[in-house]
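In structure tokens, one chain follows: the form predicted on its own.
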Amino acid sequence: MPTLMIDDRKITVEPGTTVMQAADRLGIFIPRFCYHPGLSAVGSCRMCMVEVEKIPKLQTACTTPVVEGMVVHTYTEQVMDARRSVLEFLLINHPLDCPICDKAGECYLQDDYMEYARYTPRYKETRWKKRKVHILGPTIVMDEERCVLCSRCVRFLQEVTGKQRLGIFERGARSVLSTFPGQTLTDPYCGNIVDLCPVGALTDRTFRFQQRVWMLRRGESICPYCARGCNIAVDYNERSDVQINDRRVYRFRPRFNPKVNGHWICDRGRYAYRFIDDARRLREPMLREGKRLVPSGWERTLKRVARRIREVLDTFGPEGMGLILLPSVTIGTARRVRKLFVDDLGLTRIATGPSIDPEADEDSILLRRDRFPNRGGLVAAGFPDGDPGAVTEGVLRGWATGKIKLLYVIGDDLPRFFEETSSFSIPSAGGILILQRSMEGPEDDFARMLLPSAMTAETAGSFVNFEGEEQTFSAVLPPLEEALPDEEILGRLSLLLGLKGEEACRHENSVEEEQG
């Protein structure tokens, strides 16, 4: 394997490896337009140029490979007037709109320009005007003068995705980013183009003058919306109040896991941020009263739900009771449904969630045709493997039939947020509808108890995915206003219970510690 020297600093790589991937494996940045580490380099922006001692002309770092013996200078006084006169050219007819530009404050030409212009433009022709809120699709718009051509969002889409929608027409100072003739940015990874953008060309019609970035936070989660569980950034203004400002979080970004997503998410999965702060969100518990649901707080709740519960199971047995635990809830939450329900209770009619749909949408890139992001976890958690469908509709018909008496739903039912036809759906009886979820469903009208749960973002856990990657995550958020954790409430719920067991001790004591 070939050794070289950058900037003073030795480093072995393997064969192939370009000096920019050697750079960045030392930790040295050197600025870039057109690369990103997966697409393929071009070397069109000319950014990357690196002196390579023995080499007289400056060299473009993310296509030259690196051989024995080379030593590179990535910061000497001739590659950077390099770099300053490639911004000078760039800069020729990019508006200087930052104050207004959504791209403000992560933009790569903005943060060249302050560490390597710094110049008083000597331009004095009249500027190209260009297309500015050009509409490229349903969640892109494009500002063309701003784009400095560096064909990232024409790769992605030849790359990764195979379908050649964008391409840069005419010649020299007219060239331009555009859509083919007749066709719009439809794809459902052409988000992904966003997050490629070095600069604001190319904007989310979602994301559009709704915040500044340094308002924002980041955190990391799972995206919990297929089996694939993709790794994604979270951005959140944590001063956001819902009430006034409508929601907390802002966007979802792709997360790199080369084992996982790779780059990329699907736009399925980002744009489903919207869902944490959506106005059908459960609030608070609720207790039916008449016709009528209504607010009663946690503690009568909970305290009605374990009445509930008693009643049913010494009147009619375990036999009397049923459970279906949906594949949305963590390995965490599906272990303390066992021990409560199976351990504890002696449940026996239980059921995770439906099959996977075989109609729904799957591809090769990264979205499963499993909506549902842990039913390897619920193995894990000792749940039995296999088809869920049929269990899960004994379960429903003893419902339906009233040889169950009481029904305790837990997760949610994730197709059914996108609206997509979901092959799980409980029918209305005359027993007790018990539904621990986050979001409001048709069911809500026959139920007799709402528990409001945390949604990903809001807790804490682990999911095993479709190839049995588990994958851990944080809370990122405080749950919405009175929702809880679902292994919260099956805590609370075992000590009204007068369940003394290991878990429900542990919960004991924090609740103790809490209130000093």
Given for the second form:
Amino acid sequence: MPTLMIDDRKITVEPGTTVMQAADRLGIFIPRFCYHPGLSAVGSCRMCMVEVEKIPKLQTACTTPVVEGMVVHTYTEQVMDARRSVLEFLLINHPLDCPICDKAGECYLQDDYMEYARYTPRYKETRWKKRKVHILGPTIVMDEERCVLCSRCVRFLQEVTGKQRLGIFERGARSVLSTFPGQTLTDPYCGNIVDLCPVGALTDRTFRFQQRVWMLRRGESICPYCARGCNIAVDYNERSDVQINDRRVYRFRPRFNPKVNGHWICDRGRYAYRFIDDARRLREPMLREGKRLVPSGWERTLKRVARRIREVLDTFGPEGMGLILLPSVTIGTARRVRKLFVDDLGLTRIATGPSIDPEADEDSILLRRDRFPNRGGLVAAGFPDGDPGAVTEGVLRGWATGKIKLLYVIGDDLPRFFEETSSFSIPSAGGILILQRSMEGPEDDFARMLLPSAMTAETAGSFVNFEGEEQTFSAVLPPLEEALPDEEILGRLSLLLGLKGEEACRHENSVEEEQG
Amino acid sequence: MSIKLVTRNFDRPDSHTLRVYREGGGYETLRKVLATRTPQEVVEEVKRSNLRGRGGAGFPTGMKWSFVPRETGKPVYLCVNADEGEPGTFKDRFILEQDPHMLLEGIGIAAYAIGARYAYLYLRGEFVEAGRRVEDAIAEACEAGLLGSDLPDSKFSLDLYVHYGAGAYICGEETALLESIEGKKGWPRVRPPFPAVKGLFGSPTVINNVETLAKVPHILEKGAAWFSALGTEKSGGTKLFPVSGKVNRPGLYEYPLGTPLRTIIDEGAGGVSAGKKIKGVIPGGASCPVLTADEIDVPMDYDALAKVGSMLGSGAIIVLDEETSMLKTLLNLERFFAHESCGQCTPCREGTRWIVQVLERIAAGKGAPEDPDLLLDIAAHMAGRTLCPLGDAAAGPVRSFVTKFREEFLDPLNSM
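For comparison with the form predicted on its own, produce the structure of the form predicted in complex with its partner chain.
So here's everything in the complex, that chain up top.
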């Protein structure tokens, strides 16, 4: 285990560690463009050059392996001179369009310019003109003049997704990043190259010109769109004036977690940010009156739900009611469902949804075929594992044949599986369908009650991913309009059902306020 | 005094054929080496000969061979660098065209010494004639049982492939060359790892220049002591010197290392043409800092040239006479480097173009008094700070030309 000194601080690291990695571990920041901890190191931008005692030339920190007794200096006059000169070279052809650049505020070039640059430019020749708008794919657009040719995006696609989609063409100062002829960036991880781009060369077409990044707040959550449970950052504007809401989510980005998702997320999860403020979100509790669903407020709606449940249970017993709890809910919600419906009401016809969407794809990178984030959490809350698909089929058959008079569905993202094997249409014998979820769906046409739930980013809780990793998260945003977290809806419902043995309900006060 | 080793057959008719090469004892050394010497002995012999790489960097050849790790379970590759493309340099091309068998014999001995079963000859794409000669020579040698698989009376086998470059100077840089053979864009690799440990296809690899390998049969034939004694203490043997520019007899001359530059120009190349005076000499190809007329008594060897702030490089001597414009000469050289910069690393990609732009502006009569210092500063920030030696190659001429001939880089109107 070699020990070295960086800026007079001692650190011992595993053999094979680079100076950059050792410095990062010490919290000593060495500026970089091409180096990224999730990719191979190529030492091409030359921004990370540092002084190593006994070596006459400056060395690139990202490619220099540590050696026992090495003494590194990251802040000498020679190092600063090198940084100044690399920036001067990079800025020769870089347009000064920060005011309209989406990367402004989180751009390495901007940051480094403020810190190290030579403020008076010496370059008086003619700048190179390149394409300002080059569409690389459905979600990615390229500004060739802003590119610093660090090749992070090229290496990401090559090394992480295994696809050679991007290359740097031509030579010397004529070099330009592009897709290979006839190819477009449609791979399901492309969004990562926008995060990776240290400057404003690659931008996201869904984010382009939407917001200045300093107007956004960042919250931390877990992606709920498959069993991986990638760690995400939720970037939102608290006071957006362009939307009907008083807030709006503008993007999801990955948060590094070596145990779950590394540095990346897939595009399926990334672009799901749009669902949070989507027009199809359920915004208020609704009751069916004739052919129409009518906004009815939480108190009236939940009272009606409680009354119907009581009626069915009193008349038909626990077999008369079915429950589908999808693994999109938190462990806390699952525990509350178990307490309320299994322990207190004695329900037996309970399903947790099929684990596999037959049309979903899975890859060896992140994406799992099981599109639910918390199957493990449901097991932890006492629901059976095994073949939930068959159980779900059973419940749906009971509903279709009229044996189940009331069906209560909790959770979002009903997979296509359901629509193909059965349907939620009202069986001829009649029945009461209650849907508690976040988004509108075709099944709403048959629902008697709609209970709008908060989405994951609006909820605190925890998920257990497919590898058994439990991840806790807090609410980034308040729920949209009238929506409430599942746990709170169930808490209110259990009070209305008069279950006095219910454990302390955190929302008791607010329910009473509403009732009063 | 000129000594003919590598060039000894050049004047004979059909020098490129196996028949002529064998008439002079060709391939006898390879046969003897395979029969009587161990690979380790060959490496030691080459080490003792003080043979240094003739491609430009001058790294001791025997030492390079000895860096190859044994028994890694991976194949060892020998790559022959025949991507000769630096302005002024035309020595390897002569070997390839005039005596390809001498090169092949050297390749055979080198492959035996390092344990390579496969070798690649990376040939500059424009060398059409050389390519034809080399491929013919390989066919002849294979047919004669001198190269190829399962050679008679020996456990040694060698398959040699000719890989044509596509016209990039940078592919003569050894790691870019490896990338190119692997079918990728010719971008130099970061070191470490060095090719000796992780080279072609991730395997231990030795990359040698054509001239270097053409010297090897002579060393094994006549001995390390004999070869070493031809040169200076630290630089053994002879060197090919392609001489061009303002001389009476431009051409390729072979001299022992340490021969004074003036001797090669006057005795070999017949002196400066039209009785003009020398203004400067580039001693080792486009990337080597220029020498002034006062400096041309320097002995042509690695150390002596380093002492006067230049390099032996490829040994290509370009003579500039009193009428030569140093501004235009430097602009010509720098246009080459800007054109050939691979673009991977920042200082070389941007610096080479900037230098050209400043020189073009001065040449257009729009120079500024601060331009010479600006040029020196740009070059200073490229030298030693790039991923591969091309940055140094482009910076060296700027620093030497502008320092030694500063007045030519000032706009005449501005500097008056």
